[in-house]
Each structure stands twice: as C-alpha cells, then as structure tokens.
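Have a look below at one chain only, the form predicted on its own, in structure tokens format.
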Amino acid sequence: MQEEERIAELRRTLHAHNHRYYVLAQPTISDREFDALLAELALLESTRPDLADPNSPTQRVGGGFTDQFEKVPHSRPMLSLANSYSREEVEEWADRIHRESAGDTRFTCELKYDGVAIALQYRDRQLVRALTRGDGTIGEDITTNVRTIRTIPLTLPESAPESLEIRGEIILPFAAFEALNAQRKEKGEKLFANPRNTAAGTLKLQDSAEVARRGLDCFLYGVLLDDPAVFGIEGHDEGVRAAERWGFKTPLVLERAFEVARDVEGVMAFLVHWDEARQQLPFAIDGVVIKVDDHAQRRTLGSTAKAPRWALAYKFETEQGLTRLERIAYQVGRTGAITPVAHLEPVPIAGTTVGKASLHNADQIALLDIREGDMVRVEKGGEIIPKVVGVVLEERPEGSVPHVYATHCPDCGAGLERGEDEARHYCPNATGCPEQIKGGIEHFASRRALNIDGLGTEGVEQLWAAGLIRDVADLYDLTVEPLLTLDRMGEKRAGNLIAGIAASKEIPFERVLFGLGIRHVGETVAKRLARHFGSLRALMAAPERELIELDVVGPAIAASVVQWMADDRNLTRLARLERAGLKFEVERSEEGPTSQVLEDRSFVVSGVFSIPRDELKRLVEQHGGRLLGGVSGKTDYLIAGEKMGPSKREKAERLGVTILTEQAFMSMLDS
C-alpha cells in the first residue's frame, strides 16, 4: 500500500477508535494496540511532510507554542442567558412563552455546565477554527489548544454537513482537577482555585502540549446551520441527536442529562432531579438550562441585546458544607491588605474538595466568634475562595479560646496597621514586603495596565525565584540570555516576553499610572488624574487640596497619592521607568472628547451590557462626560446593565440619580 493511502487509512482508523474510547466509552482495541497504530502514523507523517494535516490524530498531544490568540468575529453572536433563582420565576417565564408562542410549546432541559463556552467551525467536514465567547461578538481563536481535547472530533463523517458550526462547553472534570492540584502540591506550586477557572486558564496556555496533559473534556449541543431543516433538524432536540450521530459528545451520553418536557411540570421534575443528582456528577454544574425546542417558535420570540427570550438558566442555591477549622493563617495582597484564611479539614462542596475558606477580616472573625478547632459552616457560591458563614457552637471543643488577630505581617514581619474607617489590616511595608512587591509586578503587567503577556502569577514567581526581578523597573533591564536558564523557557518564549515588555512602552500614560498600583487609585481615578494633570511631573507637584477638588478624588485617595509620590523609593522607580521609555505624559491623540453631548454630566457604569463595559465608558468620555468610580451625590446618571448589584441601584434611587438602560444612554448620544 502506498504511503499516502496508509496514512489516510490510519487517520480514519484512529479517529474512529478515539471516538469509541473517549465519547462512547466502548473501546474495541487495547491501549497498546492504539499506541502502536499512532506510532506508525507519526513515523509515516515524518517521512511525508507534504501530507501534514492539523487534524491528524497525532496532533492530539499538542506541541509548540502559540504566540498570541487572534481575535475573530463570531458568525452569530454568542449571547448570555437570563438567570432565574426560583421555581416561581421559571413558571412565570414558561407562562409568558406559552402566551407569546403560536401553538404548543415543548421545552428542552439540559445541564448548565460550569466551564468555558466554545464555538467550533467545520469546513469540508474538517475542524478549522475554535473560538471562545469573548464579548459575545468577537472571540479568541484557540484552535491549536482545542485540537488536543480528545472528545472533540477533528473530522466529521460523510453523513455530516460539509460546513457546520457547533457550540458547547469545555470543562475540567473533578478527577483531572484534583490530579492537577496534587501534582502542583508536590512541586510546591500554588494550587488552582476551581475547575472552571482552571479550564479557562488552560485554554489560554501558550504550550498546547501542556493543554493536552490537563485532561479537558467537552459537551457539544448547539448546532448552527444556514438551513437546518434540510438535515431534518426542526428543533434543538433533533439538533443534539444529529450532533451525536456526527461524532460529537453530547448530553445524551449521560442518563437524564437531556430531556424534552411538554409542560412546566416536566421542567420542574427535571429541576428537582438534578438539584439532588448533581452531587454524583464527575464535573461541576451550576444549574439547568431550559430552552424552547422549536426553531420557528424561537424566531418568533427573538432576543434582547444580551440574551435570547426563548432560553432561561435556572441557578441552584449556594451549597454549604460542615467541617472542622484546623487553623487560621494570613495572606498578603499587593496593596498590603491582610486576608485571614481558614485552613479546613477537606470537605466536598459542589463537587470539589474545599480545604480553605475566606474569613474576610478581623471584624468578621469577632462577629461570628470564629476559633481554631471550631466546627464551621462553609459556603461556596460564585466565589473563587469559599467563605465561612457560621459556627456550630454546640460542637465547640472544651478549653477553646477566642482567636487573637495577627499583629505583624506574615511575610515581612512589619507591624500591621488599620485605618479608622478601614475594615482590613494592612502591612505598611509596601516597598520591602516580598508578597506585596510580587503582587504589584503582576498588577503592573496585567491586561488593563501594561498588558505584558506571560507575566501572570507563575511568570512573576519564576522571575522572582531566579533573582531576576525585585521591582517593576527591573523588567526593563531583562535580556534573553538569563531567561534561557529558566525551566521551560526556550528562545521563542523568552523572545516573546522581551518583545511584550518592549511593547508596553507604547501603553498610554493613564494605564501606566494605574499600573503603578497606588493604593485607592483604580482605572477611573487614574484616567481622571492623567487627563487633568497631563503628565506625571504635574501630578507629582500637585498639593493634596488640588487633588481633592477633582470629582473622583476624595481625601483618602488624595492622601494616598501624595504619600506615594513622597516616598524616595517610589521616586527612584519612576526615574528608572522614565529612562526605560514609558509614557509619562498624555499624548495629543488622547486629549479631548469628540463631542460635547455629555458635557458637565457625570456617569457611573455598572453591570453587563451588549458591548464591553470599557467601550461604554469610552463613549461617555468621548462625548464629554465624566466617569465616577461609585454612586454618590455627585453622580448624574447610573448606566445600569444586567447583573448590577441591588445595593448600587438602591443607593442611586435614594440619592435621586437618574438610572439609564444601555438603550436609553445610546439614545442620549443620538440626541
């Protein structure tokens, strides 16, 4: 047999065996036999580079580094879902659907996976692109990493459409998450917080070989075709079943994970079942998704700017666990804020094993009278770190004594301070406390500040451990040669890091100011200070009273800025950064609005919108408006999006602040 024919045959055979093993869980050959076929294919491909195929089974293991993730528009928007937290809300939604839809309505019920939304595009039945949700309109191309996920088919059978887009959720099963953290614990590395965030971070790794090792999985269910009826798909149920026939892993592989309900009673039965059964799943879910099945009815119902009217997400109640508090430790944040952390006897909550929980601050510990050795109630909602919400006093050990809050920094030993109106204690040693310095460097390199790729927590820790950085200014002295001595730092990765640091010199002054990490100076304040003073030198010369006169600056912020600028160590850092070429002045292109429609009016923007929130803020400033960091008596308008906190709305109503929807704000610009 010719090499070309044998390569094609091996690829077909291995794709089929891969599907039987990972999707159907029905292998027909041993692992050893599979590996032998894969090795044969790899050998043949090495001799015929002209037959290279990115969708070959040999590419599942990953390899090489991805410099960046291209931003690509979605073929159709990836909308979010409206949320419900009660059975009554589900019933009201279903009643509205029945009223507004023509004819009988069937509902599909499926699990709400706690993972990362993905859009897969196939051309000529070959996977050509995989996009993240992004902002719903534009996603990031992570195809190289997605090809390593073995439950995602790289090629489709002849029965499938030639062109197809399918959407679903990439997850990290509990077993893979626990194994990954066990490996990191052995190496003394920081443990990952939860499967969802770990899955998201894994998909953005530059090394696809590392992605392949992490054990990601995927459920696919949303079929997008120009004319689905041609393939006999009139509704969501038929689309999911077709996707299963075409080789995708769908919810149908799990018992009762996908059902069609003919009335609201059927929907309720599904909710009741999974409110209990979710504890037995090998991966995390945070609710159930209910959809109108029929495509024609969906078109009639339509969508808002943010979410389809024909779908609803029902969120389960926050879960709690009961366990013993072994000891209370303390963490130091980049601003010096001290956070007490409860170290617990491991307890399963919401499918993951919880060993740590936040205690917030000294007041919270005193309020609940939390003591080491107590049996405590731990709650896990949407937080990265679960929190202790109560103590079982009846089970308190004899001889228990109240907890005495720390008086010194656990990292540098400096005496802790607490302001009169502060909830937290702080370490004042900002320029000498290693944890604060490392956190400050990570903040400086973050996307919203200097945007230096490759300098997250692990990257900063690696450079720090090697003694290559002790200050943000040290970044601009780095060269490729010393980087090459670090683990997993090849020439390409080292070159990319140096290039990213060089590119940060073009970041506008307002983001440089934010990146300096001055306490209380967030993005809005940094932008206002930069625009008002125009340069760092002018800001440094400004007296405290002049700062307080600005609408977004109060006494605490003004005092913090003046104090930071008076520190000789900060002045030395600024001088080094200026010599490195960072922008310390507002450029002409950054100055001034393009219209005066919103002149002399102040805005607070809060919530989730159909466009990125940063874009909405940009529009406010572009048309002469002022942005404020929070609702106060100085606020004229609150632009309120989805998921905005109720306290912010209540405060705005109490102060008489005008509340605008996104559409109302856009109409204001048009007028």
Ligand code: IVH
Given for the second form:
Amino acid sequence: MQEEERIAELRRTLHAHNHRYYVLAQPTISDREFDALLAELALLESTRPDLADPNSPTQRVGGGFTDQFEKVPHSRPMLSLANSYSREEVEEWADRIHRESAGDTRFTCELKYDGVAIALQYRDRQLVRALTRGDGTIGEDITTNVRTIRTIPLTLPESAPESLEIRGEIILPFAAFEALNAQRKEKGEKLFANPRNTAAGTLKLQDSAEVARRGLDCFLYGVLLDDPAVFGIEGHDEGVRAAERWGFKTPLVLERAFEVARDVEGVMAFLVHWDEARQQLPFAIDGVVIKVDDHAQRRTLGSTAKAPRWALAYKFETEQGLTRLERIAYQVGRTGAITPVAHLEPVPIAGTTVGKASLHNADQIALLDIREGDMVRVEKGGEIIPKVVGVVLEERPEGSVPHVYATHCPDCGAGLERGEDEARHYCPNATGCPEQIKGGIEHFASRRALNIDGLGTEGVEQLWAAGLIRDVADLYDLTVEPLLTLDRMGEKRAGNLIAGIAASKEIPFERVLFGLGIRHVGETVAKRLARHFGSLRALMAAPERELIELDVVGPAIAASVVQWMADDRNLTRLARLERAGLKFEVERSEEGPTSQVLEDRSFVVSGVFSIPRDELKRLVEQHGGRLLGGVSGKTDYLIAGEKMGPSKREKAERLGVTILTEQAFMSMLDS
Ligand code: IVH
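Alright, leaving the form predicted on its own aside, put up the form predicted together with the ligand.
Okay, now the whole complex, with that chain kicking things off.
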C-alpha cells in the first residue's frame, strides 16, 4: 500500500505548491522540482488506474474532451446586477439604504470583473461541478475545462465546510490575451476581439488541453453556504476572508480591490480610486460592485426577479485616452484597400499601451477635421483596434494645417482610386504593389485557405526580402537550400515549410479558389462557385450572367471574378499552380452530395443543436441543399436551434420562410 500513500502525499503536496505558486504568488520550490514531483505522480497514477481522481493535480493540464456540455439546474438562481452609470446614482442608492437602516450599514466594495460568471460546487471538499450562468436558472456543465484553471482549488482543506458553492468570474488577463492573439496572427487565424469573448469561447472548447494552455484566471465574488453563521460568517467580508483561507483567489490579493466602507463617502472614495487606477490592472474590469455586507440585512432587502436589492454595479464609461497624434500614415491591405492609421504618442488605455489607432477613412478625417499634431481622444471599444473619436480643439497647436488625404499608394506610388459610392480608397496596382502581393501570399497560405504552416506575416516578409518569392506560384519552386541562408531558418524549419507547401497540394479546390484572393470571393462564395462549376476550367468558361444567377453571387462579385480571370498575369499564375499539382477540380467522392433530396432548396442554420452546427451544415450540403448566410427572400428553410435570436424568427415568419426544428430537418433527410 506504499504506492497508495505516496500518491495521496504527492497530491497533497502538489495542491499546496500549486496554491502557493498561483494564488499567493509565493512559490517555495522551483518549477523544475514541481515538474519532477508531478512527473512522479503521473507515473504512479498510470500504474494504478484504480486510484484515478479527476481532481488530481495531474488533471490541470487537461486532456479530457467534452462532446456536449450538459445542462444542469443551479442550486440557487444566478441573478444579475442592477446597473448605474453615474456617481450620483450610486450615492442615492447607498444613501437610501444607509438611511433606512438608521445609519448602520457596512458596504463592501469590489471590482466588476469583465469575464464569464461561474458557479463552483464542492461536495466532501472536492470540486464536483462547475456551471456557466446559462439563463440564470439552468447552466452548462464545463467542469472538465474549469479544472485546468490553476487558481481554482480542486480540493479544499479540512477547515473548509464539506459542502459549499463559490460564485465568481473567469477572466483572461491582458498578457495571456495578447500572447494568444500574437500566436493566431502568426498562424493566419482570425484574431479575438477582446479578453471577455475569448474567455467565453475558451470555456466552451471541447478540448480541455487547449483550455489549459490559454491562461484563464478566476476571481471569487460570492460564498454560498446553507448556514454560514455556523462557520462564524455573518457577512460578505467574512465570507471572502474565509474563502481565502480555504485556498480561493479572492480580491484580497490585490491592493484596495476589496474594501469595507462604513458610509457613502467610503463608497465614493473607492469609486474615484478605481475610475483612475483601473488603467494599471493586468485584466479588464467594467465597473465596480457595491454590496451590503451583512447577511441579515441582505435578507431584509431581498431581490427582484432579476437582481438583488442589496447590490449595485457602477459601470465605467468606455475608457478614453488623450494623446498627441504624431502623424497620419497609410496602410495597404491585400485587396488594395487603403486604411489611414493614426500614429500616437503611446498612451495607456484599459490595460494596454496604445500607439496606433484607426482613422476609418477620408470622410471621417475630414468630418472631425483631424490634423497631425492635434491632441486626440482615443477609445478602445469592443474591437481589436482602438479608434480616434475626437479632437481637443482648444489644444490645437498654432499653425496646424488641415490634413490632405493621400493621393498615391504609400507602397508602390500608384494613383489611388475611389468608387462612386465607396468610403474607401484603393490602390489599383493589384499585380505590382508589393504590400498587396505580400498580403495576397499571406492570405493564400492562411489556415482557411491553403493552410501552409510557418507562412504568416513574418515568414512571408522574410522570403520576400530574400527575393525568393514574388508570386504565390513561386512557393512551389522553393527548395530547402536557399532557405537555409535565412535568419532563424535551420534544417528543421526549412524542411517543415517545404513539407507544408507540398501538403497544400491536397487542399480541396474550393479552398484553393478562396486562397487566390479574388476581390469579394470569400469562403462562402468560393465554395458555391466550386460546387456549381466543379472545376476551374468550367468556371473560367462561364459567362458573367451564369455567375450572377447563382444565389450568393451578386453582380459586383461576378464582375470581379470575370475581371480577375481576364488578366494575363493571373492566367500565368493559374497555369503555374496547376502544373505544380494544386487541385483545380472538385473531387466528387469527397465533396459531392451523397443524395439529392434537398436539391434546389436553400437553408439557413441558426442556433444551438444536439450536434455541432457545422455538422448540420455539412448534412445540408451532402444532400444537395444550399447554405445561405442570412434569412432573405431567397431562403426556403430556416433550421432553428436553441438560443436563436427572436429577430431571425420574426424575419423568417414575415418572409414566409419555413421554420424547421432539428428533428423535422432530420426526417426530411430520411424522406
Ligand atoms: S455579484 C447576485 N460581484 O456581473 C449578485 N458580480 O451583471 C451576483 N460580476 O453575472 C453578482 N464582477 O458575472 C458580482 N464583483 C462582482 C462581479 C460580478 C463581475 C458579473 C457577474 C454577474 C454580472 C452581473
């Protein structure tokens, strides 16, 4: 039984070290020693499957796979918070409660973490379940993923109650968010917009090992016990302090992030402090939360159906930064679209330093009369790129001149063009402008197109600078030797790149077509064209009006395709790619429909189903149906899942589109 004891001992030791490292930030052993103990435990566990434990420290790295997140009712509803947007509102609320209780109220003040709410259930001092908020009454079981979050204890000490529920917020710190986006950019994947969305998306991943890598964190904001007084807990403050002793990460680890205020002035001081200090936090908050501390007093105040009367959120205004606009520069995208970019004196906004911001287009610059040298207001909304939203005219330097919008491409010098109804300017030199060509190659290699690993922005730049590529077709002439002369390019990386390029020859035609980067031909259009025409030759031979007749292809797209196909340089490229062995035909066995029961019918799929939505879409196509992006007059059927927005349903009803449940759709396939 020695083995069994050692396993138990290792688990205890590792849980304690984990707590010291992640929650207290005071490790007492080195990472190497920690890893050695973990390896010993993993080895022992592999020989004793009978002692398996989902809460073992070895489970932190994930590995569990959740096919579908089970819906589970909450022990008590997860309410939301009443919001307020001005200090006056907070003052009135706090004043009223203070008066009603004859001046005897303590308020706890804490941060409003901008993440995803979580309910953690412990039985026998073991984490048994983690539920999302869901609709507040029923949540989704994401325990496997939550176990990988290092600051959430999997087991509790003897001093903790046997059964307990903790409510808190799962967040993704800025540093982890930025590292993740940097990786995605390198791989040519779509960037995440903000840490909150990313945290939410991460918690719903099926592969918990990926969740473990992303660096989520958790702050607790509520301790739920059947009878807290038994544990000497009469109010929120005492609850949070107890939870800290039980191993949870509480706001007490941060300076001034959890305060008890004895009066309204104390509450106001907290608000004023964080309105400013939030800039320095390593994670996002969107306000602060004021709560009545005392449990008995909370019971008297009670709740409405939506929110407790004993708590109030104060939401900050969207964070703005004030800084100097050093100069206006221009960027060229792969389609030739010109984006004006503000280069700023670096300014901290909402946790990150902002040095560049978007200026939209020529009209916007003229409308706001933005000039180089101006003090500008910069805002970070939900988007990735901050934007300039205004000018402080009083601080305009003397002698400043209105900005004259670029007339020529900053990269190749070609005269810019602007369509009649278009907000944007374009560089028309599609085949000669280096930025456009590089952007085009990057797009070609990106994950959703030809998926060539190691060929993101930097990779393309490197090959370009060395003169090794001037066209996507050049990729297929590359060999290992010339690559080896490049910086940071050893045998291994060079070999991988060549292998990645070779593997791209197996990518289906529709993705090759998408990868060509024809203006307006996105994934959906490429797929539709590929399926309809079956081959590049057939597509090239088709007259413009045949293209327009396809439902997802409008006149603008058709014209763009025809124009692209008429350019000699594109034809040369296509010939080279075809010779290199890329797929220019649909492979019927894989891509073609397996039945035609849905032929000539169009579908929109929306909501959550018992199978992944992509799987459902594949079924539509496999049986000859057509997928549309949104409900319109051309839609025959809307397959409606759970959580589909009401506006979609209304629109479908208005347009007489038949609405199908998942079951109804399935029986259609059987017919
Ligand atoms: S207390 C019954 N405290 O805000 C009161 N919520 O708008 C329940 N949130 O769904 C919430 N930080 O996810 C509370 N310090 C905090 C919070 C907090 C963030 C979130 C929570 C809730 C939402 C309500």
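Residue numbers count along the first chain shown, from 1. Whichever C-alpha set is largest while still superposing within 1.5 Å between the two forms counts as the rigid core. Quick caveat, the model's predicted, so the values are computed rather than measured.
The two forms, fitted on the rigid core, differ between these two forms by 2 Å or more at the CA of Gly517. The Cα position of Val562 differs by 2 Å or more between these two forms after fitting on the rigid core. With a cut-off of 2 Å and the rigid core superposed, Ala8 has a Cα displacement that falls short of the cut-off between these two forms. The shift recorded for the CA atom of Ile365 between these two forms is 7.6 Å, with superposition on the rigid core.
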